[in-house]
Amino acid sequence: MAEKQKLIEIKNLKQYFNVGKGNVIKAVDGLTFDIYKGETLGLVGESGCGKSTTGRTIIGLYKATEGEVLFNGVNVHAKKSAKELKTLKRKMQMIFQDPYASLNPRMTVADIIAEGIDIHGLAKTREERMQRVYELLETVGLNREHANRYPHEFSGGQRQRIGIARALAVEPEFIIADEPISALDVSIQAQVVNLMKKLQREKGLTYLFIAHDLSMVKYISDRIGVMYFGKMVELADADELYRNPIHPYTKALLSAIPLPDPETERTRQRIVYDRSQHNYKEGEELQFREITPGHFVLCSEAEYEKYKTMYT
């Protein structure tokens, strides 16, 4: 089996926000993980855990407080020339959560999609530019007649498809999808996710898929990382994480997924996570440790020994 190629390397990434009067919010607090070429890494956790901030810091919308983000070995946050920065931005794109707020209402769909094409000089003539726009519209399941319309003329699902076309326009290698389906109707969510999977197969894309819908994340992801209060507490293959969760917080999250069976739901016990159950000593160092091959958990030395006994 060929060794997987690292596309993104995140090393001790921290993103702190000073909110005044000496108060600091540790939105991202020491993340270390890799994203492999061609895979989808799902990032889950409750609202406010730092998922979106992680995505925005990785792509460079936020300057990291500490740590490194390497894309193909290049430090995203290191000082670069304008040309280097432009090349990097072309290779890393983002699909935003809100399809209503992320599109400029004063621009036509053609101009929205072609904005990156114009910036990076990817079309030599106006005809070539429009042909590229038409191809992108058809790629995401829309048609060329949509090119001259404005965002308000589309449904939420169609707007998200426009957002995907915009991200694809510069032929990126890596796309961060920041809760791209949370604002959509359930019936439309599957269409958008299936489109993303199809595009990944056809174009060899790599995704960081940020969401709080655990069932949808399992469907699209190869591996899943679970975040809690700015830290990643567990990381494993998608099937392994659902079949064999180790961290108590992951177990609590999974227990909250509703099942399509009223009788089962009526009697099913939810798990409530309480941080005090860890009984950590003051100043005790927690580390991201490998419990079974490819299955990592944030834990103390004592927990590590316990998990190793229980799960190996």
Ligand SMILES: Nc1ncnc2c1ncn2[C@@H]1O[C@H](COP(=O)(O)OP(=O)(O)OP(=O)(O)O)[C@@H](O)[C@H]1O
Contents of the next structure:
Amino acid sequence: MAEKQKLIEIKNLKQYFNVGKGNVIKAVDGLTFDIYKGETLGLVGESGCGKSTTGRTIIGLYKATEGEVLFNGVNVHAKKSAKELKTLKRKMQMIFQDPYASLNPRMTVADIIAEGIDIHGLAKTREERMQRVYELLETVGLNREHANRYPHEFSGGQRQRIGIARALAVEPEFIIADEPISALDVSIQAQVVNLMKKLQREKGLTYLFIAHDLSMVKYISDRIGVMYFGKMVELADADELYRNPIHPYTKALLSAIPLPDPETERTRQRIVYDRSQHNYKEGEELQFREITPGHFVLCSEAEYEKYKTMYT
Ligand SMILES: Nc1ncnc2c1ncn2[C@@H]1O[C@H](COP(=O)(O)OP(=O)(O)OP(=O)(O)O)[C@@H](O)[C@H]1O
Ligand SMILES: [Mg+2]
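After the form predicted alone, can we look at the form predicted together with the named molecule?
Let us now look at the entire complex, which starts with that chain.
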């Protein structure tokens, strides 16, 4: 990317859930990062670390407990007119993990795809509406004969294509894909990811791609953020993160990726992350610091000094 333009700015974003009896889950606990126009930012981390909550809060499905999200400079969570809100909703779309659960089984594919077109008045006539649906079906590798069928008549991969067509129908700028391929057969995963890449090139889309395994995410992402217990512990270019992981949690996560060669797979060492290895002092302030250009790590002052000498 020659000129990096910020599409999304996330500043100290927090999302806490009150779960009764004074208990609070800090699902998202102070995230600060940007997403650039036209890039794919991968978000990884183990189950429950707050990836989906981050996505939902960015898109405005949840009101943030603290912090802010700017989309093209517009504060997503600030009060705005119905018209402004509608435009914002159109520009940010979501693709979900489970293509089975996220499509209404009683609606035809045409009506599912055209829902956003109708809500936002993007087609003037019935003919124009159907024309858009046919185009969208072709864009995602389906065809017009599929328009009058129902979701149960399709395979998992095809349903995810329908979900993508539905998101594209309103011509969004930004798409959050929350584990869009996890429910699919491995053989189908690459097809859906390649479709997403192609659409990104053609339409200049920006993606936040949520995943909890690191193999496919490297393939699709320009940069990757690693989350651990509601915090981002590391953020870097995808290649850089794999070559030079710095945070011990990232190292542990990467060491768990299965290797293609059975012999190396059998003998490789898995790294276990132990939080106590940091030796943080009681109440010590951690900050997200830049170790090498564009490579950020959550660390203490002492770790920062150590990492800098090790990695620069
Ligand atoms: N609506 C909610 N109310 C209360 N707690 C919630 C809510 N949504 C999520 N949580 C909790 O917040 C934490 C983060 O959940 P989240 O779904 O964001 O994780 P995740 O990283 O997407 O996990 P997975 O990989 O399993 O999808 C978890 O402890 C979860 O139980
Ligand atoms: Mg999730």
